[in-house]
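As structure tokens, one chain now follows by itself in the form predicted alone.
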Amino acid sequence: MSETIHVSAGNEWWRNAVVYQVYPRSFADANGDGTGDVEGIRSRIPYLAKLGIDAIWMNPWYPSPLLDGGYDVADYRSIAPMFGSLDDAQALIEDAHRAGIKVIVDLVPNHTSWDHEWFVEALAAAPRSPARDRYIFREGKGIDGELPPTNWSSVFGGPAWSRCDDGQWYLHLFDISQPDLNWHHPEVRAEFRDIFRFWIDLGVDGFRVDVAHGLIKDLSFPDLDLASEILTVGHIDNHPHWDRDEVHDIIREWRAVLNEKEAEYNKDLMMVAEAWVKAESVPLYLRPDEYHQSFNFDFVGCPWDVDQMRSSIARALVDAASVNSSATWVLSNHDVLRHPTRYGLPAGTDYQEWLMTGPTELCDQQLGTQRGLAVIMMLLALPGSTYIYQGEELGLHEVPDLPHDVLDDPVWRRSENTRKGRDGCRVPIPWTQTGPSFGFGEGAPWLPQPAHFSDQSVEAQDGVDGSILELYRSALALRSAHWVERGDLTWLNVDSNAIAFERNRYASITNFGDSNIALPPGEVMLTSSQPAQQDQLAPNTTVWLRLT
């Protein structure tokens, strides 16, 4: 294979950025209440700058009852008191900018919290009143309307409809506390255009848009043949609530706002879509008047398999270039099992079943860590931007054995305690080797940390040759110096068990096989683990070469 894949031109910062995802509850706790906060994040800006990232993405920090980790927003123009204030947020943005770091905020447009003033007003209003038109209220089926309007399922389990005391039903594709907005309503559309303006005026540089493939529903409300499982989309034509054509009209309205503000502030702004859609649908979200980027969830779903990963990479690069966008690479986030754990479990493992029943020893942590480092180095060498989830630079695995009484994810509740959900990837990260929360804060954290976090803390790894943290720092520094401006990608024929490519005489080679493979002549710049020999690449390892 010697095919060359062309990379879109453009010097906007987001095209090749390394973005660090911050889950505010679990990053750093400045006031000692067990929950992370804005001041805690501000205190760690020097750490993030030393890591070498270009931007931070803040998970929702808005006022919320926290029935879905902050994705149930009660007020889109404020900061939750548990996290701080708007003044704190503005100070964080300014601190980040002084450190050369952009700030991306999470926007949740598909639904609000049931504590949002609009929904409080809707529940207090009579059925079929204008106040209810901002959401999706409907009469039920059956003799007395006792059955839900459709058979649609909530992403978190159970029906997607809940009944009010007056007999009407409201739609919530996620938790019962997250009523879906009616995006056919002009007031809803105007409100979110203004929310974009509000945060841009406060200084942010971009937006990660939650459930970007949602928003529009088929108002004829047909029943479905397929259930809506978490983070998947029913691959059927004309789905009644995922990936409908009309959603693109809304995206164009938002892009127009960003274009307007770019001219006003003379800076590049961006939107990245969380769109769990079929791979062939992703380019539709990346047209020049829509999103700038969309997460490559196709790659997140790839097992440790050379052919699947190579195909996913090629498809993402070609699709992004076809609409003058850039690919996005991500391995872990707040919604999925941490990738070293995925790579350490036997192929075909049902992750949620494993979280419920174990055994924890089923995961080969050393193998998973080795594979995770190999893949992140491979991704950092590719054209496009890479998203890093907090703690992955420390080598953190999923925490699979959280006690049932601390579980916070609505997946646990909605599944009637049959699925643990996502709390295991949201455990507060360790900063020091000792202390009640390993430096996260002065008191016990909101989710318990395992004892081995001591050895994986920042303090335990900082400045230690061969540590995972130092490998990330080295990789990001070399990426900035040698990979970002390298342009087009050409596949290299090295071995059938390798993903190997060259970009302007710099090569990245990853060995997915079980035995060493021979390397082409070149100067070794970095390896994800120690090579067996100078001209050989060990299994589960990536090497960066300057070709000779």
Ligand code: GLC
Given for the second form:
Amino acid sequence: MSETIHVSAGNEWWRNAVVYQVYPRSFADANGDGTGDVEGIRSRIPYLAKLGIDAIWMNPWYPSPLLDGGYDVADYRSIAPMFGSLDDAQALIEDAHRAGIKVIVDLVPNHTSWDHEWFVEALAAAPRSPARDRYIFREGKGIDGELPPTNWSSVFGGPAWSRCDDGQWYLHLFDISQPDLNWHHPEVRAEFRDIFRFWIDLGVDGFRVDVAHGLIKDLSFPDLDLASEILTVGHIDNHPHWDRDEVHDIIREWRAVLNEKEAEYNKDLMMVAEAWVKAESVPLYLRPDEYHQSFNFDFVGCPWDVDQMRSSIARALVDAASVNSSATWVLSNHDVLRHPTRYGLPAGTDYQEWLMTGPTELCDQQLGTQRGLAVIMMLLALPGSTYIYQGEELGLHEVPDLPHDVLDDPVWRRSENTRKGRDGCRVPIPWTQTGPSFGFGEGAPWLPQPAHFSDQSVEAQDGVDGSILELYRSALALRSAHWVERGDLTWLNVDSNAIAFERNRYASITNFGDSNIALPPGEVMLTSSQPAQQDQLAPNTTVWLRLT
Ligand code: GLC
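Shown: the form predicted alone; wanted: the form predicted together with this ligand:
What follows is the entire complex, opening with the chain shown before.
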């Protein structure tokens, strides 16, 4: 394979940004209540600046009963008291900007919390009254309406409908506490356009849009053939509630708001879609009047496999260029098993089953770590932007053995304790080697940290040659100095077990095989595993070369 892939031009900051995902509950706890907060994040801005990232993406920080980690929003224009205040948020945005860091907030338009004033009003109102029209209330089937209106299931398990005391049912594709909004309703549409404006006026630079492939439901409510549905869809055409064509009209409305505000503030704004759709559908979300970017979840699903990864990369680059967007690279986030753990487990492992039954030793931690570093270095050398999930720069693995009584994810509840869910990737960050929560805060953290977090803390790695943190710092610095502006990519024929490419005399080569690979002549800039070798590349390793 030796062909060139063209990269779209454009100077907007998001095209090549390294975006650091902050899960506010678990990042840094300034007030010692065991939960992270905005002041904690502010205190770590110097750390983030030193890491060399370009932007932070804040997971939801709005008032919420936290029945789905904050994706159950009770008020879209405020900050949860446990995290701080709107003034704190504004101060954080200003601090970040002073440090040269952009801020992206998470917007959750598919559903609200059941504590949102609209839903409280809807429940108090009579069946079929206008207050219920902002959500999706329906009569049930059966003689007394005792059966749900459709057979749809919730992503978290169980039916997607719950029945009110007065007999009507409401739709919730996620938790029972997350009623779906009716996106055919003009008030719903106007409200979200205004929420976009609110946060832009407060100073944010972009939005990560939750469940971007949801929103529109086919109101004729066809039943589905599947016994259960999953978040990643796309195998059914004309699905009644995922990836419907009408969604694109809504996206265009939002983009128009962003375009207006870009002119008003004379700055580049962006939105990135969380759209779990088939790879062929992704470019549709990236048309010039829609999203700027969409997360590349296809790559998250790739195992450690040279051919699958190479074709996923090629497809993402070509697709992004076809709509003048830029590719996105994601390995971990708050919803998936941390990637070093994925790469350390035998191919084909069912992750949720492993979390339930173990054994923990099934994961070869060292191998997973090594492969994780090889992959992130490969991604950082590619055109496009990279999303880093907090703690991955410390080499954190999934915490697979959290005690059952601390599990908080609605997946655990809704699956009747048969799936543990996502708490294992949300454990608070270790900053120091000692202390009640390894420097996360003064009190016990909301999820317990394993003892080995001490050795993985920032303190244990800061300034230590060969540490994962220092590798990330070096890689980010080299990336911004050398890779970002290098333009088009040409595949290199190095070895069938390698993913190798060149961008204007700089090469990245990753060895997926079991034996060493001979390197082309060049000067080693960085390798993902120590020690660097002159002309040979060890298995499970990436090298960056300046070709000679
Ligand atoms: C998205 C979020 C996830 C949340 C779900 C429902 O997939 O990333 O954490 O549970 O939406 O809002």
